[in-house]
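So this first bit is one chain, no partners, the form predicted alone, shown in C-alpha cells.
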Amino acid sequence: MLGGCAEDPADPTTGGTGIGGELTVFAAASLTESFTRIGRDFEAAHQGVKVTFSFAGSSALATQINQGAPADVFASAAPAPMATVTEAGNGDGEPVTFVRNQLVIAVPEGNPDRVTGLSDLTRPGAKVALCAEQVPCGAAARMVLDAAGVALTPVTLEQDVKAALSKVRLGEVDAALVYRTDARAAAADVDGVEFPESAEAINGYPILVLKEARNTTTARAFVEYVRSDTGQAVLTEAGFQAP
C-alpha cells in the first residue's frame, strides 16, 4: 500500500501530518550525490518514509513518465524535459525551479593536458566526451560551444552527464564538458576546468509533483524539504547555485 495509507491524517505512523509511506522521485543524473543526501535526511526527519529514486538523464525520464512510469516527483536539468511532463497533462501545478548549474571542462586529476579552456578540446588527437544535444547538458555544451565559436568533433555522445563524466574517470577521453557539481563529486579523479562561455548556458533545475503521484502529501513535502533552507544547503554545498 503506497498513498492511501501514507496521506491518511489519522494514522499515528504519520504523527497526524499525513506524510509518510514510499515516494518514487525521478531525478537528473546530475542529482544523485546531492538528492540521495536529500532522500537520507528526510527519511530521517520524517518516521515511516522510504524514498526510492530514479536517476537518469532528463530526457529519458520525461519519456519514461509520460508512458505511464509511476513517480511522485520530477526533477529535470532543465526547463525543457519538463515541459513535455507538462504539456502532456502529467504534472500537478507548476514546476518550480530550485537550483541552477553550468559546465566545466572535466579533465584527469591534475590536468596533464594543462587545458584552460575550449580551444584546447580542438588540439589535433584530443579526445572529448559531450552529453547528447537531446539531454540538458548536450544541449548546455552545444550552446557554449556555439557562444565560443569552437568547432569540436567528439569522440563520443552520451546519454547523460554522469556517462560522459565516467569516460574521463576511466581514461577513455582526455576531457568532457560536465556540470561543476558532477566535477566536484568526482573531484578524487578528475579536475573541474571553468571556463567564462559557460556563464552562457546556465540551467535552472525545475521540480514538480506528478498529477498520478501515489502519495501526493508526502511528494509535496518533499518538494518542499528540497527547497527549504536545509536542502538548498545540501545542493549549495555541492556546487549548485541558488535558483
The other form holds:
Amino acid sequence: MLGGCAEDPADPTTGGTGIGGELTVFAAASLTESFTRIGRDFEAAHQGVKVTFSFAGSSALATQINQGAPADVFASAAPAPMATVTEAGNGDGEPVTFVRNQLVIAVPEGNPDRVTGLSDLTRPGAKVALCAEQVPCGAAARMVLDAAGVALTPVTLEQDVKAALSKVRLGEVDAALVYRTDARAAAADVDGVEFPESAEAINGYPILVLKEARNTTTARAFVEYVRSDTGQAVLTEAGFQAP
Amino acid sequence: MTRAVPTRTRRTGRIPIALLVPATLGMVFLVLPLVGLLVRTPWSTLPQRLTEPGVLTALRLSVQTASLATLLCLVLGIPLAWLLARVSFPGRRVVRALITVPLVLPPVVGGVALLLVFGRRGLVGSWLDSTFGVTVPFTTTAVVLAEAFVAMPFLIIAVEGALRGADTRYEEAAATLGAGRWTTFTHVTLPLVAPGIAAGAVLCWARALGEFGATITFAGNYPGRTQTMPLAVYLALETDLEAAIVLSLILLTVSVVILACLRDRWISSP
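Structure of the form predicted in complex with its partner chain, please, following the form predicted alone?
Let us now look at the entire complex, which starts with that chain.
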C-alpha cells in the first residue's frame, strides 16, 4: 500500500486500458457501506485492480492527505474538508459533487419516545447526541437547529457521525442527528425520522483525484465509475440523493 | 579525575557497534516525533492560543479528572496491591493477570466494556437509572471512571513491587510489640513503601491525563464536562492543525515533567 505500486500504463496486465494496480481511496465515514460495494464492483469490472479504502472523518482524512498520506482519490462528506486539500494544492483538477446527503433524527427502533420533529428533542430529560461542529455532520446539525430556532443542549458532541449513531444503538442517548444514509445502514437498530428543516443543510459530497496519485488513470476511472449510473444506483439505494 | 578519564574512555571504546547503532536508532525513533511537534509549533501565536478559553477549560478538566482518578486508584489500588503481595490465595496469578489487563487492552475496548456495565442499559447502569435516576455516561464521573480503569494497573504494579521488595521484619517487629494489623499497615507498611506508592501515583496520574479511547467511548465529548485535553486535540485536528499542535505540546510538556521527576525512582531503577 505504501508506494511502489505505480502501474506502467503500458503494462500488459492492465489489458491496454491503463486501468489496473492498486488504488487507495480516502472516503468519508458515511460512505463506508456504499463505497465498499462500489469498490468490489469496480474490481470486478476491471481485472487486476485492487481498491483499498480508508474510511474516517472527512476533516481527519483531509489533514492526513495534506500531511502526505498516500492516497489516489479523496471523497469528502462536505466541501470544507475538500477545500483544505485543494487550497493546499494537492488536487488534480476540480472536485465534482457526486451525491448529496440530508440529516434525519435517529431514534431507537420503533421510536419509543414518539419523536416526530426537532422540537421533541428539547423535552426535559431527553438525551441527544450531535456531531462536533468541527466535522461535517456537526456543522449541518448546527445549521438545521439554527434554521429551526431550536435551542438544543446535547449530552455529547461526537467525533463522527458513526460514533453519534452508535450511542443511539447502545441506548445511551434517545436520539442523534445523523445522515439519512447512516440511519438506513443501521435500520436493524434505529429508525430515521425525517424533518423538514433538514433541507436547510443538504451536504454535497465532492470527489477528487489527488495530485500525488500514483495511479492517475485508474483513479480517474474510479471517479467516473462512482458517477456512472451503476455507481449512482448503489448510492441511491444507500439513501443518498443525486447531486 | 585524571585517572578516571582513561578508564571511561576505555569503557566507551568497548561498546560494541552492533549495540550502539540500534540503540541510537531506537532513541531517534522515540524522540524524533516529539521533535517534529516542537518544530511545527507556532511559537509566535502560542501565548494567545494557550489562553483561549477552550484550552484552559480542557486543561483544567484534565487535571481535575486525572487527580480524582488517581485518588480513586490509591483508595482501591493500594489494598489490592497489598492483597496480591502479602496474601497467598488460590487463583492469585489469575487475579493479577485480570487486573493488569487494562495495561494491554486497547482503551476503546475498555470504553465499550465500561458502557456495557455502567451505561444506561448496562449491568449496573440500568439499576442505577431505574433506582436512583442516575446515568453515568456523558458525565465527568464517567471520565474519572474511564481514566481510573486504564490507569489503576500502573499503580497496582508499582505498589505491589514495592511491597514485595520491602523488608517484612519491620512489620513482624511491630506485631511483636503489640501493634494491631491495621496499625501495622498504616504505621509501618505504608511509610515503608511510600516511595513506591508515590511513583505509582505519579505514573497513574500521567496515564490518566493522556487517556483518550475509553473516555471518548464511555464519557463522550462535551466541552467543560467531558472534553479532556486528548479529546480536544483530536477534534482540533479536524479543523485546525496548529491548535492541535499547541494542545499536544501542553500534554507533552506536562508528561515529560512528570516522568523526569520519576527518573530515578522508576525508569532507571536496576
